[in-house]
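This document opens with one chain alone, in structure tokens, the form predicted on its own.
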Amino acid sequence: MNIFRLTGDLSHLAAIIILLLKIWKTRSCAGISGKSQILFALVFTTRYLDLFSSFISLYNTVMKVIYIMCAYATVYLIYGKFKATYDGNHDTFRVEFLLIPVVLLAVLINHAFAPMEILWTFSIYLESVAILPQLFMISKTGEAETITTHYLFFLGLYRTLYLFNWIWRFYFEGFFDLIAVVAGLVQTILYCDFFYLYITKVLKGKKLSLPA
């Protein structure tokens, strides 16, 4: 495993833990898009079905289990334990506009027309756009709590580091996955504007505000 993948995985894990701690400590899921969290839970579920059929390494298995458990724990906190604090009035992104194209793409453009491969491809495509409901919610409310922006920053950092991981693997392992790379580029581009605002405002102690 190269350093970019390891730090990418740790950044991803940090983002998930930051979000869970934010919800648990404040006893509130205000400002968090439940729709984005459902999409991420769907991403992990469809991507890691191979937990039941193959073993790569202990690290790989443990990380997959952690991602799945944390994703569903987050969904439970939002729609269960702290449902009264969930701002559904602002979490209005039409997720069917993401799911339908993603399903079609996964069926039409994949490495092999087999159930497991289609589901893996679906998860890759879906992850690239799963954050859109959260970004849409922030743009609708006009601002975001600092802890929420930290969560988004580490998610974006994870995806950026994974792009370097693909470059490393191409040059040193001869491995290249066009589907994963293109989806990763799309996801990173979605974070570009946020990264600029994070660096220029949040790191200077200002509250992140976005145009409605």
The other form holds:
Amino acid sequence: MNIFRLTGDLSHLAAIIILLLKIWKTRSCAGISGKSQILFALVFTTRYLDLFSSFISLYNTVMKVIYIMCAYATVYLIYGKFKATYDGNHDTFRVEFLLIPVVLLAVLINHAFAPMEILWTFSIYLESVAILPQLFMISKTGEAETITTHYLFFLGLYRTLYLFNWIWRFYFEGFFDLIAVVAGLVQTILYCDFFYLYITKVLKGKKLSLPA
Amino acid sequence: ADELQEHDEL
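Please show me the structure of the same protein in the form predicted in complex with the partner chain, now that we have looked at it in the form predicted on its own.
In what comes next, the whole complex appears, and the chain from above leads the way.
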């Protein structure tokens, strides 16, 4: 464990909690892409199946359980409790255009052609593009609630910090996982446009609205 | 290859 990975995980946890609280407190999931949240639930489900097969640390197990519970709670709030506030007309990204290539990639490019390994690879590839429906929805509505931009900021920051974690682990532990690094780079690059808007607008107290 | 070890990251 290193400071980049720890702050990355805490940033990820912060994003997940911010979103859950936003929906719960405002009793509304306006502006939130349910499709992205379903993809995140799928990412955690396929990646954390090893919860039952291997124990790494208490921290690892506790965080995985929290992530999975929050992901499904968020999906439930969007499609169940507060579905009346779900903006389906703007959440129209064709997720099959993500799932099919990700499945093909996971089967073709992985570390080992074993079920658990392919599921892990699928979850890594899927996570790198899972935010696209949310970003697409914001581009369609032309704006985002400020709390939603904070959610996106911490979510983007988490994988950016993981990039530094991988640099750290490469130099100090000789650890290197090309699949995770490449997918993490793609994931972080997808946030660059948002990061720019967040820093130049939201941090200056303005509302995030497009076109910039 | 070392990445074949179990995935210890979240």
